[in-house]
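Below sits a lone chain in structure tokens, taken as the form predicted on its own.
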Amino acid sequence: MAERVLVGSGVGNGVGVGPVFRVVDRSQRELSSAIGSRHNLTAIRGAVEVVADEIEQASGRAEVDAVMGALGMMLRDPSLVEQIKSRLADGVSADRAIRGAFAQFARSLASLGGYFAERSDDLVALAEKVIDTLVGVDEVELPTTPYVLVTDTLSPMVASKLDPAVVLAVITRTGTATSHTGIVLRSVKIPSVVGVSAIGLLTDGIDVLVDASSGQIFVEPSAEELENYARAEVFEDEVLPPIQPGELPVTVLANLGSSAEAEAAHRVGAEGVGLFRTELLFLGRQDPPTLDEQVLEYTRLLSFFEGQRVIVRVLDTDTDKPLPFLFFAGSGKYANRGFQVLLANHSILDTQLEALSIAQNNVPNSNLWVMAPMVITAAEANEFARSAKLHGIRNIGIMVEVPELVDALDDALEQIDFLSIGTNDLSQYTLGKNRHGVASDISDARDPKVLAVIERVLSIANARGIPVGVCGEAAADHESAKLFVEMGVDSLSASPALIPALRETLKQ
């Protein structure tokens, strides 16, 4: 499998594979604001006007025209320059005055909520564009051979000029799928993942696979992953009808990283969500998301899938994704992984479960299932069930990702309604492969030792009438998927990009 997988918010439905070209962050530049310098208010006002003119002249698509018109109006708002003027009068440098004014303007938009809040992220990139214009810095010279663009911020204007024949995909640290930049990237049909806090791990020249439909970035993807996604490209532009009852031998669900990716799941006819990764809400923050922030995201998600199964995994973190507000938990090979982290940070778990419960009630026809990551013992399973029930969660599950759980599974299922097998970790731990050493392959899920564990899980669960799904990468693998169906799993869950090929596989 890939060296590592990063997550963000997907934009569009495509897949891009290629070498990284990293644009260096220039947001730390410091400029003078001395009287008479070329960075005074007159020069800054002129730079804002130049950028506004450039934005309003960008055209070619109806969606882009609408976006550019809105951005031009923002830049021409008199209060923006007044805020810059006020900061300069206080002796603040030009760069800080510009960034501060744009940030204040962004906060004002965010406070309005809804559409305006989603537009506020666009101002971050525009501030840097104004500074570039002020100091006479040209846009970065981009490669002429195919590449994946990695950058901290990307303005809608720059995004509109990208050539899809050369720019295979885009990855940004900031932004949202519904920002102006996101809208433009979707319009120019460049698969993108935004809001990726760990882009520092992406260096020039390394190969990445960008799956915009699930918000995942595979760093140094394996041959099997490339093959699976090559099969997916055949269906890339298709919109498939919803899967009908009885059409396939198992339920086929989508793996998503944000509610913005719901459209991708609907495009391929998924029957619901088999794994909703909540990490995106938590990554890149100094403090955990508030109850209201989480309620909004979970309500959006459930409203897109009314009446359909939606399986949400509570926060799953490990040493690859350090979060400053979490206490370290555990020791040995499972240190700082899975549900034991939430047990050591119970307030985080309680807030998340409360938000899910409120969202469940906000959408009357919702079919919410909630599961805990990497449960190791029966005691952990029982504690999660107890906590979930206290918050009104009706369908409670756990992930099977470590072989030790199987020996305790009978006791662990006392209060559990469903199981989900994470084949990536289960294969690695069953076969004794180091997560940060020898990489696993998707085919490891078909190793006799791993299959023996899965068979035991199915046997114990079937005896209790508990459904078992598979949500790891192997769920979309041609050979593995058929094997799992023969073994008796209830559902398979995969990236939306991989579902069309999976549907064809299951029909054979």
Ligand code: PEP
The other form holds:
Amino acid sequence: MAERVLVGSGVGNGVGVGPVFRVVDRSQRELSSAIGSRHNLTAIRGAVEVVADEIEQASGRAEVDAVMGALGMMLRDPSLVEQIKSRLADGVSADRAIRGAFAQFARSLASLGGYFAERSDDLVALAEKVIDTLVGVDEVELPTTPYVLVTDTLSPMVASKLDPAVVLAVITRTGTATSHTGIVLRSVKIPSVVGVSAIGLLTDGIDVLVDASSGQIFVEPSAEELENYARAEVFEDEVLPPIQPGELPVTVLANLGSSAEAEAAHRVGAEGVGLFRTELLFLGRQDPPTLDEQVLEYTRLLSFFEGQRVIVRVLDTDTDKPLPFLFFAGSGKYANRGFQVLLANHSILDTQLEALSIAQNNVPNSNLWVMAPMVITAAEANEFARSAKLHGIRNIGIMVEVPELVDALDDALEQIDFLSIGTNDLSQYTLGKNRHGVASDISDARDPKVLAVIERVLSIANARGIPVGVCGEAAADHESAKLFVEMGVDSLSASPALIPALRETLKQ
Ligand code: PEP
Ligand code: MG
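What would the structure be for the form predicted together with the named molecule, rather than the form predicted on its own?
And the full complex, kicking off with our chain again.
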């Protein structure tokens, strides 16, 4: 399997594979504004105007023009330069005056909510563009051979000039899928993942697979992962009708990392969401997301899938994505992984369950299922069920990702409505391999030892009439998928990009 998988918000529905080209982060530059400095108010005002002119002259598709028009208007708002002026008068450096004024402008837009709130990220990128213009930095020289662009910020203007024949994919640290940059990237049809807090791990020249449909970035993907996605390529521009009841032997659902990817799931006719990873809400932050932030995201997600099953997984921490606001939990090979971490941080679990419950009630025809990751013992399963019920969650499930759970499964199912097998972790822990790196791969899920575990899970669950799905990468591996169906799983859940080929396979 890939060395690691990073997550962000997917923009568009395509997939891009190639070597990283990392644009150096210039957001820490300092510019003096001391008396006599050339970075004075007149020069800054001039730079803002140059950027506004450039934006307004950038033409392209209609939706890009609309974006540029709106940004130009923001830049020409006199209160922006007034803000810069008052900061300079307070004696702050030119770079901080510009960034501060743009950030304040962004905050006031954010407070307006809706359309304006979604534009606020674009202003952060534009502040850097104004600083570039002020100091006369040319736009970064980009390679002429195909590459994946990795950058902290990307202004809509630069995005509109990217050549999709050379830029295979884009990854940014800041930004949202609905920002202007997101709209432009979608329109120029470059598969992108934005809001990736861990881009520091992406160094020049390493290979990545960018799956915009699920918001995932596979760092140094394995041959099996590349092969799986190569099969998906032929379907990239197709829009498929919704899967009809009885069309396939099992329910086929989508794996998503943010509500931005709902459209990609609809394009391939998915029957709902089989794994909504909630990590993106928590990553790259000093404090956990608020109840309101979470309600917004879950309500958005559920409204995209009214009447369809949506399985949300509560926070799954991993040792390679530490979160500063969580207490450590556990020991041995499961140290600081899985549901035990949430139990040691119960208020975080409670806030998340409460937000899910509010969202479930916000969307009249919602069909929300909620599951806990990496449950190890029956006691953990029971505690999850108790907490989820207390918050009014109606469909409660657990993931089977560690072999130890299987011995305790009968007791663990007392209060549980459904199971989901995470083959990525289950294969690794059953075979004693390392999930990240060459030591493990998708086909490990077909190892007799892993299949024996899955067989036992199915027999225990079937005896209780509890549905079992598979949502690891193996669910979209054709050989494994067929095997799982034969064994009696109820659903398979995969990245939207991989669903068209999976549909074909399951029909045969
Ligand atoms: C899995 O382990 O198979 C799974 C789906 O969870 P994740 O990949 O998010 O750990
Ligand atoms: Mg897992």
